[in-house]
Amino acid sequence: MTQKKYSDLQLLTRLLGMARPYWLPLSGLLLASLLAAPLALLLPLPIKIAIDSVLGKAPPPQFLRALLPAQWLDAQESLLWLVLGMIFCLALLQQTRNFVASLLRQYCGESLTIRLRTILFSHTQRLSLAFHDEKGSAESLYRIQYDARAAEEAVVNGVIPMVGSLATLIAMIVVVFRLDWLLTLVALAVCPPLLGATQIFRPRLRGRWEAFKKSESSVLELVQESLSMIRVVVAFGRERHEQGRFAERSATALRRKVLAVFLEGLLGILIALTIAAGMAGVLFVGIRHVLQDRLLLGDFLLMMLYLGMVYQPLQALATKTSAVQAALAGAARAFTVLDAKPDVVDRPGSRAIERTLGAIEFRGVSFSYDETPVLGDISFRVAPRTRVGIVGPTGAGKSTLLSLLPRFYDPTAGQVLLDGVDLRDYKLADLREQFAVVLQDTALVSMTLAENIAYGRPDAPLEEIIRAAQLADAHTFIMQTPHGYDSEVGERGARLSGGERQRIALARAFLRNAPVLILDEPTSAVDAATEEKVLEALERLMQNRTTFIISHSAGVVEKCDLLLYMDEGRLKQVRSRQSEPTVLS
């Protein structure tokens, strides 16, 4: 999968797009936000008003005598009082909007990130098993689990604090300019290098992140695919090849991060330098103006901070750059999976089915995989209710054949007819509705016996699930596990032996009640002893079912009505009971 080129803008529609649910908690994080210019601009003015009328001899200014009485402001040391009352006021305010916003963050922050997860985790689900060959499960993983997180940072910490920022910034010019328009123009002269400098950084950065995140997968891969084969990493004792692939790949991913930190540590000096700049300009202009009384020592001081409060903004608008291109680099990642479409998906028009009667055909079917020849214009009939073997080599093409028939894959010529109808024809849920599969890798999910039971009929009742257990001859051993049917399996069945795992599966199908049914390799991974209990529950499994049955040992195709032999991806030769062997060229 290509990874797909998206601009800022793009990014930062769609996320404000999925951030659409939370838009209340987010305008109350954004008036926090806003709050903080006003209480910023207020911060300052106590000193002021100290330097000015308690220390100096100016009066207080205009709205303290509109809202005060003069009794209170002609004595100094009320009028003290009133700027530590004015300073303790002030602190709690900005406190108490600080705390409100922290929590409006926190949850705005959680609210998108779990948001974009399930979203991506969703359509990763929908997306064909030829996706998930390509990319591998780690990739995905590292995009649900770690790339959604760009929601999070593009918006509730970029996209609102900037817009926060940008008011702050704004406020502040308006009030430094009304004391000394000279002043705010020398310290506006720092916007147009910021702003170049911020221009060319911000690709760098976004490429940097963007290599950054691939590597970091690529280590996520290396671990889970090391731990999901430790038994072989052990037997073979590969454990310090595996830990120098893993510190090789680790090292790639740091390298790549130092690279993208120090572009963002450069741009962070150019910034400093360049407010440094500005700084230095305004203090030596406005000493000269209080040296030549065009200002007062207070107003200077408080020009002083409000333009140090100018600064910030500006620092901030052009710091979160970095941050913000972090973000929209794992933004682009989680995109292009969303972007991602389906190869299977229901046609337009498509029909439901509620049970079939199990006749299947494949008509003049071929499959290619990557452009890779899988299958070869392959064509034979199942009358309902029959037995279908499938043997062969390795490599053969037997379980991408079977993987046609719920739809797993696509034929990329040719047909696949299930009662007559092709199988695009049908709605996917309905059609998968009408399959059980029980594979040679049994999967289990990490739950109890019964919810492993019960995963392809989540409502069944749990006299059903027992009775399932009983007909795959698992009702014995779950009953020796410490809790029953409520028993952890572990992580893929971890806790159970092969047989056991196979058994549950068997169950799994049983409950299912599918009346067809597909069965590969079944019996490979237990002893002797297990495959005879196996093959009795397969037998009373496959009663009044169509099944298919992809097997290497004679035990288990030797009651076939149907027996198809392939090779090289071609079907070579049909043998039924009732007739002798067909050759096909």
Ligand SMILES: Nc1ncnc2c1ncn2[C@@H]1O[C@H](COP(=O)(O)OP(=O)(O)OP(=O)(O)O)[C@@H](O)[C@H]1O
Contents of the next structure:
Amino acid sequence: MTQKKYSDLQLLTRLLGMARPYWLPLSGLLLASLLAAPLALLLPLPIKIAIDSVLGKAPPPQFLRALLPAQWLDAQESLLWLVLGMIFCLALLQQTRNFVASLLRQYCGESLTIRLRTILFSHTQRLSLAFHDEKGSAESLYRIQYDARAAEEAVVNGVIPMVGSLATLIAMIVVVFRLDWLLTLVALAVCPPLLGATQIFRPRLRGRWEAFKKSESSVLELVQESLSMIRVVVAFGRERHEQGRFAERSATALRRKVLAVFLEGLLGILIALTIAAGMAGVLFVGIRHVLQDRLLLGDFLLMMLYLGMVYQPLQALATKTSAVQAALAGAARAFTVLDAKPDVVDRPGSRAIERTLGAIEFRGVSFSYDETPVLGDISFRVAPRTRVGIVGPTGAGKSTLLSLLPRFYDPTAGQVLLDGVDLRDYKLADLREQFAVVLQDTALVSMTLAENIAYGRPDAPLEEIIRAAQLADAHTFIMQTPHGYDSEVGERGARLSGGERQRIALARAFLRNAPVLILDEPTSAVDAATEEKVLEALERLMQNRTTFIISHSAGVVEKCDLLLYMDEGRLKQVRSRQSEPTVLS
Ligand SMILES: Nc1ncnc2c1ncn2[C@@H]1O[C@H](COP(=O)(O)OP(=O)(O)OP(=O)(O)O)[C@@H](O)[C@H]1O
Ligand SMILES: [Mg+2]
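Given the form predicted alone, state the structure of the form predicted together with the ligand.
Then the entire complex follows, led off by the chain already shown.
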């Protein structure tokens, strides 16, 4: 899957669209951000009043006259107390705002992350197996777990504070413009170079962050792979080698991160220097204005404080660039997954099925995983309730052939038909209901034994679970485990032996009670005596169902009504119990 290119605007619009269900708390957060501006404007006011009206002779500001009785404002001492009271009230207001904003930020941020994660997870599950074969699970894991943070980073820590900063900026500009327009213009002369610098850095920052994320996810991939095959690693004494690979990939990730942060720092220095130049210009012009009596000293001080506040959001806007680009790099990776189309999907108007009869036909089926063909022009027909054995050398394409039935993959050419209808014309969920599958390498879920058996029928009562386990000759060993049916099996069933896992998988198939059975070497990991018992159970299970069974065991093969002999992706021979073998090629 190649990384798609998205523009900043595309990504932000999609992220904002995703944030729509949280519009209420987000609006609250935006409001709290916007309140920061007037509160910030008010903060220096007591100091101005103290200097100009308590110490100096200027009358207190007009709005105080409207709010408070004149005798309070005219006496120096009461005015001083008023100033002190204002400082306290403003601090209280500001802290309340900070508190509410922080709560809302956490809530919105986490909710957005979970939402994007949920969408990514469910989409990843719907993507075709071909996608997972190619990508591996760690790559998807990284995208779901880490790249999904992009929604929070970009919306809650990016867009909202940026809108807040922008509003503060505009308010500050209006205020200082009225105090001294020339000074304001001098101060704002820094805007064009700031804008230019961020424009130049933006795409470069995105590229750096993208490279870093790629590297970091490859580290995760390595850890996951090594740990999932830890027995092989240990058995072949490759721990040091794996550590070396880990160190190498981590070092690349580190290098890439340092590069991104370096660029971010460089932009920070540029911004700070530009702003310092602006401050110097303002100081230079402002002092002249005070000397020429065009500006009160108190107003000049206020002006300098305000300008500091003009520069704060300006600086915030510019420095947020890097964080937003890092978030957008993650968003681009997440959206690349979301935009990958599952290739095994429901066709429009696809049919529902209750329970199939189990007549199956392969009609000129060819299949290839990528370029190299694995199955070539396979045709055969199976009547309902037939037991079909599939034999042939390893790599012949037996498992691949059967993986076309539940539509793990779709054929590249030809058709597979169930009860005379192309599989692709059925509703996918209904179609998969028709099969009970025992795969060649049985993976269990890290849950209890009972839950594993009931994986395909979570609502099955315990008696049926036990019955299925008895049929699969699993009951005896289950009862010997410390907690019986409630024993945990460990990740992928690691706490069980290969044969035990296989029998749990069989029990799963027994319980599922589907009209078509697909068994890929179901007795390969059990001893001859157990195989005997399992075969007896299978005998009962296979009655009244269409069964496909891949096996190298003579015991299994002789129970089949029809035998397909495969080699090199072709059907070489079809042998039926009733008639002479048909040699196809
Ligand atoms: N996911 C995959 N992606 C690419 N190629 C694959 C994939 N799975 C199998 N193959 C290839 O397809 C061919 C057929 O594999 P398949 O698993 O169907 O063989 P098989 O007959 O079941 O063999 P075995 O008896 O060893 O299980 C092999 O050459 C294998 O390398
Ligand atoms: Mg196989």
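Between two forms, the rigid core is the largest collection of C-alphas that superpose within 1.5 Å. Numbering follows the first chain given and starts at 1. All values reported here derive from a predicted model rather than from experimental measurement.
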Exercise. Can we say the CA of Ser379 moves by at least 2 Å between these two forms when the core is superposed?
Worked result: no
Exercise. So, does Leu538 move by 2 Å or more at the CA between these two forms, with the core held fixed?
Worked result: yes
